[in-house]
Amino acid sequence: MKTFVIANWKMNPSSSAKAEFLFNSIKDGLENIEKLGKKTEIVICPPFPYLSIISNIYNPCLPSPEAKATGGQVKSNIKLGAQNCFWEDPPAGGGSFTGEISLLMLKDLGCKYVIIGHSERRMFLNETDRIINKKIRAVLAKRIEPILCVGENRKDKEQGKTQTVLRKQIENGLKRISKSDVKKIIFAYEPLWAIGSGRPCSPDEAQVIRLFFKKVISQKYFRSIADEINILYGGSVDSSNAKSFIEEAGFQGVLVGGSSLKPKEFIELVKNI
């Protein structure tokens, strides 16, 4: 299995020049990591306005002039992802869905991944499980890999409702998803109470949740399918704790927020895993 390090830049940085500098700093730093093998995949998810900028600078999902000359493609651990999408294609005659971003646009820019159901979209933009499910099915249909985020808030945790909340989000998110397609989904556990708090979930507690994910998938599909899925941890991840979520808690990678905006810290995080 691969190890994923997914950088969610959220609504940052504040200018295209800063986005270009941030990406180049990360790219240059990662190129100097000798042990970064083929099994480690770095996914950069910038805001929509910067997708084309980064795609034009360096997008290994799209053939470079050098690769075109040899009929190949750039080989890199870095892939491009989006933070959200809409579930419908633009109408043939034009018109609907003002302000939304289609998967055709994302695919044209070389996006290989898209984050779906992030806690901030659920909480502030009222995205429901039904909307999230529609997006997941649309993403899979376009052969892009969805990163499905699920997690409980502090109140849920304090009231002992963590597993109830997670089961509902997972099962509703997977409605009408086939056995073959569910293996293409990357799951990200992001406890809302840990995001941006500097107080992540402990590896032991996170491991219990990871095993619960497996249980829910096993019950809905088969244990063999549950054994194949990738589950990431997200929530105050930094260079000092990322390794513990992978080696101790058994996750297949991490979803990184604030630390992904600091090139030296992000590169150190990748080195440490």
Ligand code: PEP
The other form holds:
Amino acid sequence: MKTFVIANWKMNPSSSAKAEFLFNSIKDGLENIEKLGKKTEIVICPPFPYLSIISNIYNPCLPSPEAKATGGQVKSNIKLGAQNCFWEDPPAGGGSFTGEISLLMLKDLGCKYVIIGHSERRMFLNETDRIINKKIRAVLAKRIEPILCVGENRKDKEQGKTQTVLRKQIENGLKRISKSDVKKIIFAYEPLWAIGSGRPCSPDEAQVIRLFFKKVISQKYFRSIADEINILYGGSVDSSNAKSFIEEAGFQGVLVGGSSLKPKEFIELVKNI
Ligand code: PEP
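To test you: the structure above is the form predicted on its own. What is the structure of the form predicted together with this ligand?
All chains and molecules follow, beginning with the one already shown.
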């Protein structure tokens, strides 16, 4: 199985020149990671305006002219992802959607992945489970891989409601998604109290939640499907703790915010797992 490291740059850095520099630094440090015998898929998710800049300098997911001729893809362990999308296609989807970004646009830029339902979007932009489910279904229909984020906040945790909250987010996010499609979703457990706090969930606690994800997915689909699902951990992951979420807690990778903006730290993180 592959290990995933998803870099969520959020609303950073502050200029396109800095984005180009950040991407090039990461690329130079990691381009040949496969030579170390690692099967790591590194997914860089910059803000929308920088997607085309990065796609133009690197084009990690688009077929090269030679690959296009043979129907293949550029071989690279660094892929491009988006942090959000809209669920309709313009204009046949029946309306105009000022300010939104379509999946066709993301696909054209070479995005292989899209983060859906990040807690900051749920919290500050009122993204509901219903909206998240629409986005997941639209992403799957375009053959892009969704990264579905779910997580409880501190109050939920203190009130013992973690599993209830997670079950609701998972089940609602998966409405009308087939058995074959659910396997294409990458799940990310991101407890809100751990995001950006410098205090990650302990690997033991995270492991219990990972098994709970499998239980919920088994109950909705089959055990065999739950066994195939990729589940990542996110929340204050850095180069010193990333490995523990994979080796001790059994996750298939990590979703990284703050540490993905520091090239040395991020390269170290990938090399350490
Ligand atoms: C995130 O926002 O998805 C995240 C994991 O952030 P951080 O790594 O900074 O906690």
